[in-house]
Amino acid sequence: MQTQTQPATAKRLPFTPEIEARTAPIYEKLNAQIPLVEWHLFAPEIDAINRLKRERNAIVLAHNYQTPEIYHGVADIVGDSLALAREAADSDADVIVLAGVHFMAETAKLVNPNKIVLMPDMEAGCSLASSITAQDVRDLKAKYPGVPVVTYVNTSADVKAESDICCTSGNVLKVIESLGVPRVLCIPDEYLAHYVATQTKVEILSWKGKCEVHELFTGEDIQTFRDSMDDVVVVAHPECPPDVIRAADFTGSTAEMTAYVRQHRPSNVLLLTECSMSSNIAAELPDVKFVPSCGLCPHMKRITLPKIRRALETMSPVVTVDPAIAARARAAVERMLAVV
């Protein structure tokens, strides 16, 4: 993946009465999450970004782990990796800004080869994506000849290019069972593979990758919360360890976690995933109390409003993928989208 550079510093924008009026509807939704003194810093950036989007015919895709001022302030499309991949494929914008991590920007480029894809911070990585290489996949295929490779979208384009089909945490079971085979390689997340193995008769072969956020939760953590709060509902991501999954009330992708909370409206809910998700849902569901316990993804937090603004101002950094790799990686993503 190649990049263009951008200026390291952006001038702070003033907070004016006009900006206050234009951004008031957004802050009305976020005033419980963002103090007014912080909003005076965020509002000018949000106003500038929304203006630049109109000028550039651009959209911002934001993952569920982005902070509330990005998620609710400038994002046109929000969701998990699957939702972002789908919406990116259907977009009629000329420019896509990916507020997430680098593999998501690559995926957006794969399904939009003729669009400009901007990544506000190219250092926004992912422990799962870093846990496996294309050579690792080739070695696995040599070890297990003929076994289909189902690869989590949380991987680089060159890893996707060595795969038969991609998946997300929300569609992994459907993707695996669509293949009609007795066993598959489900890579690179070891805990996601373990979880899906409990949901299917297909033999699941795994890799050793883990999410640095989700792997820190434990079943003991859950018991501690249950001991102190009888009515807490625990909702976990399938990238969590097996003892967490067993102790949780519900397990699902970020989209499924959100849908569960929206549907059931528990009085007290503990989301075992990245921190910002609780804040983003809380802005929509003020009647639900979100128990504070989460993990902070340092990679997601590299994306900020000033970096999004600079990306749109300078039209950089631009995401590119080697055409030879892109064609094969795109096929794996498109196979996934055809299934779901």
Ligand code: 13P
Given for the second form:
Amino acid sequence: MQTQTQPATAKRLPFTPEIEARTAPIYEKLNAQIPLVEWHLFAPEIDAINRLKRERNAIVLAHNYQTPEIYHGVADIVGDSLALAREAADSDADVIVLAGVHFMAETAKLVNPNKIVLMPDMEAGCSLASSITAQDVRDLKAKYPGVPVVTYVNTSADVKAESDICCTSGNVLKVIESLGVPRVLCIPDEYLAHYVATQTKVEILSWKGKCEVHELFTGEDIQTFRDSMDDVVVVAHPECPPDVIRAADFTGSTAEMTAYVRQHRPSNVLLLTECSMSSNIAAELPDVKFVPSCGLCPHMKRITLPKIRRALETMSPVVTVDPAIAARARAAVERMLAVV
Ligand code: 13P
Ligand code: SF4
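Now that we've seen the form predicted alone, could you pull up the form predicted together with 1,3-dihydroxyacetonephosphate (13P)?
Zooming out: every chain and molecule, the one shown earlier first.
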């Protein structure tokens, strides 16, 4: 006899012929990435999530680092942090499920205070977001009075609330140059700040935050690949260390990296970023060979199909932002969205 209620995540859903037929077009895109035995686990989850989305008038926003079964199977919108913030602001769904990390869900809630934003795993954090507190920002403002604070979206709402304007890796240069000032604080990512300083005459002051995934890449890794593969094209995220960016052929946000590969179709490409990016693009570009060298973001990887299904079944966990800070944090995000 069963003595306790099993969570939805514990129950394995059956793979029926009807589900097989309904999900076949998705598997056609993914069969090079996902073995059939795993597909038998994923397909019923995908089918259930897509039904729940219709019932709840919900959409799933998925970051480019989500695994292929989420990215290609249940996401309505995929993209970089900037695209997800924009799409969240434009959406007319009643419910937004954020398949990404906590700061992305919080940003979606800031621009949609009247919508339900669900975060399948509240523990999905970010090393950059945890590198700085609101008090740290107040201390910086006291040390550099009058210098505008440009804050990466990879931060908590409390930190955004202390900031003049937000930015993402996709718009940091435009945001900084839009301010028309000689000096800005660009926090908390030291490497993103270093990268943008190479692109502008504005003086950039920074903080000591790092992405735990991108900080591990080295310029030497790139040289090793170039030595063994003449034609490899190296594409890096601006959260990488400066020597990596100097050695790369192109640097950009995850959406810009994807666009670069789509446009240039290199025979061999090395994406210096989170692992799932390569798998997601590979599913649509079979002629491009993705050289395996990437890092896993443990926070992004907390999001799974069963957790997304459970969020939609139980309509939880719900993302909330303290109203005392939400208005100021929202203003910083909206100023960014007005620039680009
Ligand atoms: P993008 O905005 O480029 O998608 O970056 C988000 C992120 O977390 C990169 O590590
Ligand atoms: Fe944060 Fe880095 Fe993970 Fe992006 S990859 S969510 S910056 S820890």
